[in-house]
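Here's a solo chain for you in structure tokens, the form predicted on its own.
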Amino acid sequence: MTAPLATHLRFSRILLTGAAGNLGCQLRPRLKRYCDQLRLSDRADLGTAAEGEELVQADLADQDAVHGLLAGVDVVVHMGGVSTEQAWGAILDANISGLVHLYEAARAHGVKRIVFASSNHVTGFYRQDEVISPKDPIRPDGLYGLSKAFGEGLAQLYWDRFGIETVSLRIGSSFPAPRDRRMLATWLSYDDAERLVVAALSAPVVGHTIVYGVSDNPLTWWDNTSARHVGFRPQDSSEVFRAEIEQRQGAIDSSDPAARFQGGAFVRTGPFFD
């Protein structure tokens, strides 16, 4: 893990929520860098509380435990909610009802800025040979997508309607290393994911601004140039890791959608209404 960004950023209190999850365990002790307190929430286990921590299970679905969940914070890093293609009800419980319950939270306690962990599954169905911007209309490749397609739209209400900031962060595939050849293009760094989120909290002025998530990659399919006032710079690359993963998967079978289009294998999951 790198040293603090150079940054002046200082929080009485941030909420992370989805701290157990994937970039939530990466986040959490970086974020704790930037406040006094860091409130973390999952509805898993957190483990115990380090110093300058506070722990609440809850679960997002549940209005009122979210209610109390914003009361006293500055700031909302907002990585919780199903994170994968799932039946509908889950789904609907975490990524559509949890999330209005969250900002109408944010309302109610006078929170400004939310940091949104959107997804690269909002314009899944565009394909690998296009780039697109955030400007470009959404093409989700399932519920997953589309949830947060709504959260990008739920973000924009509460910015035209009660001046609640957003940066919707329009996440690639993090994890240590490139899985894939997809995630030649898709990959962010860990040390760029903290980059990207302390970026999105300490810009001046973003209103409602989607970013993709993805670090400093040859191969990319996402042009970030309309989110420049964001100030993210990515510095890491997957460029590192290309020669092996091209040597260990070796050709692409054109005739799966997995290969043509950007979101990956997320074009073929289902069915969605089990």
Contents of the next structure:
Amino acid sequence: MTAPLATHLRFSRILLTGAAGNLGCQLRPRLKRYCDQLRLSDRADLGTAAEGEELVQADLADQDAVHGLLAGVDVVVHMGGVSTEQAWGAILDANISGLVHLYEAARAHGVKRIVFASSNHVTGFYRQDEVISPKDPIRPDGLYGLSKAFGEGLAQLYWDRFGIETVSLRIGSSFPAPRDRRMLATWLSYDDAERLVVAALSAPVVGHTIVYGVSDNPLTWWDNTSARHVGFRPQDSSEVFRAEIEQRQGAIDSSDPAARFQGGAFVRTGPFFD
Ligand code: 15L
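The form predicted on its own done, now the form predicted together with D-galactaro-1,5-lactone (15L):
What follows is the whole complex; the chain from before opens it.
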């Protein structure tokens, strides 16, 4: 593990939700370097607590459990919730009700900043030949993307009404490496994911800011100029994976909506619409 990215960043307690998920697992050891206590929560098992970790198994749909989670917390990194297109009931519980529970608990406990894992699927129905910014209107590619748009709206409301700051991260594809041609544009390396979260936690003034979570990929659909005050400077690039991916994937099937729209396969899959 490398040294902390921001030596000035120190909290007494950070809450990381969704800590058993793909990105949560990556952020778990990394966020520990910025706080005395790291509270980790998920519906799933979180294993054994390392030094300085507090493990709390909680369901976001459980209002009381979420209320308890936020007690004594300085900031929240909210990676929890449904992260793919799923049945509406699951999305409703975790991403709609769960998020209301989280923001109400933040208000009750005086938490002043939340880093919210939104998703690129808020704008998945823009075409792959368009470059968009966080200021463009939403175009969700499914109920999952729409639930993340709700989350961004809720974050805006809690900033305007209660002064709780949020950085909404429209995360692209955060995996060890891009898996296909689309991810050459959407890939966010794990190191850049840490840079993004650290920037979101340390920027002095954010109000409610939306930023795309994407590495420094040469081919990009997202322009983060409007979020430069967050100070996110990605340092990895998908380019090193291009040759292998192009060779493996062959010709583009332009009749496939997944090859035309930014959301990829999310524009044509999902149990609700099947
Ligand atoms: C997401 O929002 C998902 O959580 C993740 O699993 C990826 O599929 C990613 O989007 C993506 O667009 O690649």
